[in-house]
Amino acid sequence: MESGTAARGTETNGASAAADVIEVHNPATGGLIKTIPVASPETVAATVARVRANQAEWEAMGIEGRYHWLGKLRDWLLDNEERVLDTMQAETGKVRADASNEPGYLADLINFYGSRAASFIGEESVRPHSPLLASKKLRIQYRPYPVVGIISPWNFPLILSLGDSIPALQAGCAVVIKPSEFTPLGLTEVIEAWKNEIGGPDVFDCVHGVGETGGALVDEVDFIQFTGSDRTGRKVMARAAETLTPVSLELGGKDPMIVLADADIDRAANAAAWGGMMNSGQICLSVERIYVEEPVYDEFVNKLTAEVGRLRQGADDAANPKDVGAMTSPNQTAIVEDHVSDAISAGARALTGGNRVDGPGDYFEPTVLVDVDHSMKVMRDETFGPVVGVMKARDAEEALQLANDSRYGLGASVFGEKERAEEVARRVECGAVNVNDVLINYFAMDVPMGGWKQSGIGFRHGEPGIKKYCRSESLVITRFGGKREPTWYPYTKTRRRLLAPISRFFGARDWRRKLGLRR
């Protein structure tokens, strides 16, 4: 199994030629940062076994006890934010402004699940539907999967590893993460802090490697959370099926934006520029394809092109901030270059950008393409780079049809007069739609985020985002009764004559209405 975290849609991995080490490079400069050892399948098995042995005690702490330790992790992240950002910026090539989103998001997520876990996964009391169960007390408790394995990508190395770990840990699971071989350093720093600075319970660890390591993790754990390409997601699911291990898969998107004729065009153009170019377009929720109603198409394209053309690209620091950073994976840059080249050869035009940048580091110019159509890769496949394609639509119906013409269904956005835009948004075929905004749904953690179609299975955030890490256990408790229940042995004609009419009354008749309890 390839890792799926080295590049979205490619089987090339980021390990060095030596099978037992990974070389981590700075994408902004090309320089070597560090070499780290690869975990063998035996090491993976031993790591999972170790945290599994401690999981029962972690579960027994209860929701508040676990929140106590996650609160310490939150405080460490905030107290060491600059240190974390330095590491993350070095291994990803992000600009500082993009990297700075991660610690704050994680702190907020810890607070969210710490304050809501009791209502989401606390024990439930259920009222019996039938008087025949009046003597029974019905309860549902939510028990954690003992060990959750997380295979995370390189585009947000903390949000998409720790962000999936936090609800799992809060639910009572032990967690082992295999981060991307391109960006393992920031997560390792946090895990080491959990162990040595925070002194947290030994239920949280990571293992490093490529495909073999990821496959070994799938084999050992009780639940898998995977984020990466849809192709690798299928392989993860197939591997997990061998042990009937449940999975949650976030497999990317080709997120559309619809711009209606009554939209605020300045806001829509500014949103498209940020939503398409933020983190160099390396976001599963990035705006990648835009459909604009004909009356405002030219105005929108002109304003979008001007906004994108003003973006500053390169390695930044406090004295010299930039807007768009490097591509984190050279393999992904090759995919972006291929998509743009394919589109231009088929008749598309690049109004700005369109080229790989020469020099140190790995950069692709922020690019706006027009004269595109759905025969082109750039409008069909996940580009995952700083590129947007813009198409003219006759009306809202055609824009909606084009937006839904995709094998992906992760996110979308609609810009226009609020009521009309909301009406269109409700018909987009995806897991989350923003009205007059972009990307913000990821930070609205009160509601679930998950993909339709080939964008995945399962949800992050909201109640489903923690409940997926639990198994429901129903408790039916008899509160009173004699030596025997009426339905137990021995079967007699007398009992049958007594029970049959009662069963028919409550099972085959609307008894609530007959007794005046419902109209």
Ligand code: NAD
The other form holds:
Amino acid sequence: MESGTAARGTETNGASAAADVIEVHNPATGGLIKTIPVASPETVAATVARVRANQAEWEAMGIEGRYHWLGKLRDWLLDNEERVLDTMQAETGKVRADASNEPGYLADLINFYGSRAASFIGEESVRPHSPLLASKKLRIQYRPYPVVGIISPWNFPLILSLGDSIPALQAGCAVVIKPSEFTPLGLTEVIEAWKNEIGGPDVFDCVHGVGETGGALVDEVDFIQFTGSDRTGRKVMARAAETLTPVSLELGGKDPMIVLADADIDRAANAAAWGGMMNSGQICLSVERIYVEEPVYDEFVNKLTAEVGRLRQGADDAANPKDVGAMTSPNQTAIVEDHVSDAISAGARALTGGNRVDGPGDYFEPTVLVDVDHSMKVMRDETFGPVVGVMKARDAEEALQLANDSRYGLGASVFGEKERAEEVARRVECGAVNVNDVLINYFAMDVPMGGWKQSGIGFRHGEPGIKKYCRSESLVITRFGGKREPTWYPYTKTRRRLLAPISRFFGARDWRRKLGLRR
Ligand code: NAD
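Right, and the form predicted in complex with nicotinamide-adenine-dinucleotide (NAD) of this protein, after the form predicted alone?
Entire complex below, previous chain first.
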């Protein structure tokens, strides 16, 4: 590795990066906050080996023992909320209101998995399907992958790194995180607190760097939880294939909103403004495309434009709160600018916004585009910025067909009269749909969230969100039996005469019906 060079992720966000420190900037002001050393592949291997050595003891603590430590982490997060928010706000350029979602979500998640882990991954007892197995006791136990590697993006630096660690730690895994090179500071503060203030077991750490460090982590661990772009997701999956390491991929989205003619248009417009602009539109579940039934199109567009036009943008402080913050990654601002100019050059109109804001800081104006269509990047590719495109749909069928016309399938929302909206929601091709709300499914951690199509593989939240960190081990335990089973040697004629009809009978599809039993 070349010595004395610094990366800001942007230019080096790939496997070929050659830098020994990362520069972390404040996107709201452009100022440099801190430089931190990049972990070499050797450091990554040593970190994984160290936490691996302690994992067996962590697993042996059991669900309650591990929850004891995660509960301490929850309390630390709540007690130190302002300190963590200050760090995170500085490295992301978010407004305070957007940053403040993170600690509360994490505390809720710790309680959620702490109280449900036993039912999600506790040992299962299974009734044999056939009387031929009556002498067996069947059990499934869930054993953790020893070390889970988490590679995370910059848009929610704690939710998407610590948030994915919580079920893994609760399941009994050791965890090493490679946070985004843009936003490593808040997470580092939490990990340092785990080690030094909480005194937690040495099963939880992080390593810093760009793509090269992420790749090194993939090589060392037993399971990879990746959140980021589908472009990087493909690279991570290809690298994991080298060691046959299982992956869970939470990737990009291009979430549609459908507004039916019988919707409450005020609610739909307010939801679209918040769902599209919250966190400067840098959410995988942001509303990016809106399809409105013809009779209410004009009313919806007018109300949405008015709501978005009222938003205050800029660097945020307690005396002068703002609604929309900075763009966290300069790479992303360039993509947003490209999508908007591509649309406008093809005939779209910006009813509000449409431009990058002059510095200091990195901002893009909250933007509502109309006269858009699916030939434009802004309706096809992930924009991940404060931009929504609105299209008129002839009817619900056309809105649905347009919503499903995407290579992505992460989330969606449908606004309309309850029953009709629910009926439409059931036909959207994606992992989670909100009816008469936006983004809320992320906080409904009771139900899984994962992408269809190119939005991902696997789930977070709910039972699958912790089970994925475990390998199932089936136990087939003999309760009683003689010196030998009838199927063992010797293969005699009598055995053949008796055994074959019995096994044919019980192997037959409808033996239960033959015996007059319920299927
Ligand atoms: P990204 O793919 O550029 O980077 C994500 C992480 O991967 C970073 O930590 C980066 O350093 C690392 N990385 C880069 N190259 C790598 C390589 N070759 N091997 C291993 N690791 C590598 O994504 P980003 O720009 O940080 O985040 C934005 C993307 O994340 C958007 O597409 C967004 O939709 C997606 N996202 C998805 C979800 C979800 O839950 N589905 C949530 C948030 C963000």
